[in-house]
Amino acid sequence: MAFAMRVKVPPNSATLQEARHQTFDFFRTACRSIPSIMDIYNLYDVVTPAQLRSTIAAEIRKNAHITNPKVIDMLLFKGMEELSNITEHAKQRHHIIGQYVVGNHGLVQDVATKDENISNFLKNFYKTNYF
């Protein structure tokens, strides 16, 4: 399937306001992506739109403390610039599935029952540091 999406880059925002409209669109272009992104990685049977919705989320909300106009104008950059080369298929399917649908933590906590012996200067590395 070739889907080319072509994602505007909005300009610079003057005020918080105008950075905070700027990023609920940006949401709601995300969120009207999925089912397309569905499509292009066949993720159909590993998560559901509402999951993949539900971390475009929890990635924005991790930076809802900040009130910079250009620091949030250039996260919205960053997060188009994501979502375009998501649409374009330039990312590979483990990729996606890897980095939105099982997070940093969800490989580490699998292995928790096997390491038990660990001390805790590796657990805090392998916590810290897994990517």
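Residue numbers count along the first chain shown, from 1. Computed from a prediction, not measured in an experiment: that's the story for all the values here. By rigid core we mean the largest C-alpha set that fits within 1.5 Å across both forms. First, how it differs from the form predicted together with the partner chain.
- The Cα position of residue 21 differs by less than 2 Å between the two forms after fitting on the rigid core.
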Contents of the next structure:
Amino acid sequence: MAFAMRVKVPPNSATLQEARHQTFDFFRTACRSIPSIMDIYNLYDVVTPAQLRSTIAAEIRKNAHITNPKVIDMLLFKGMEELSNITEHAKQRHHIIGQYVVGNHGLVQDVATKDENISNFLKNFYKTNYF
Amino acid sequence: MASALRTAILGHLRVPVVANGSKLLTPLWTTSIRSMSSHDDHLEKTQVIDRILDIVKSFPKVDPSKVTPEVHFQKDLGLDSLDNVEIIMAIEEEFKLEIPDKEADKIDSCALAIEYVYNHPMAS
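Can you swap the form predicted on its own for the form predicted together with the partner chain?
Okay, now the whole complex, with that chain kicking things off.
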């Protein structure tokens, strides 16, 4: 039901411009569903909507070098599929945290007040062996 | 017959009329504040500017010292088009708006964003 609501129909984009436009549309759709995602998986203490937006943008940017509109269409289709899975609660909280919150930093950054007093040394220590 | 009587009487009556040329007693500022109206909760321009600048400054790729109300996202701040869309989405979230795609494509700089939000009737 959620999938039906969000199916973008990208008729095969004829030009790179069209594919670009579809990408931005996808990004906007994803950003607009962030509040409901945070609600479903209870991510309020773990991440802020701004960080999720940056993560989504980073994922899109990983494929920014592609110039074939058909490949872009395929990537957008996969992206839409992933977004639908997430919004219809087919995934679970640890999937979201592992794939989209932790992925870039190596450790869950707590937004809640619990960890604010630990020292920088400890923070770096928890993050990695080499600092 | 009653109407003729009425006209005759009215023709002869004299009703004192006082032209109220004296100054109204209500002070001038009360006319600009309508306490029961729901139409006046429009945002102040300074508020809009401050909030938008905050959003742009807290964007991780932006150098906060370069942000002014006239700055252009791609030319001055060195962002790319995806970052542009992201900033617009952040503005949408902050002001609880929904900006249609055509308008969003045109918003390229802080000045345009401020103007759009200020003129939007639903901005809060």
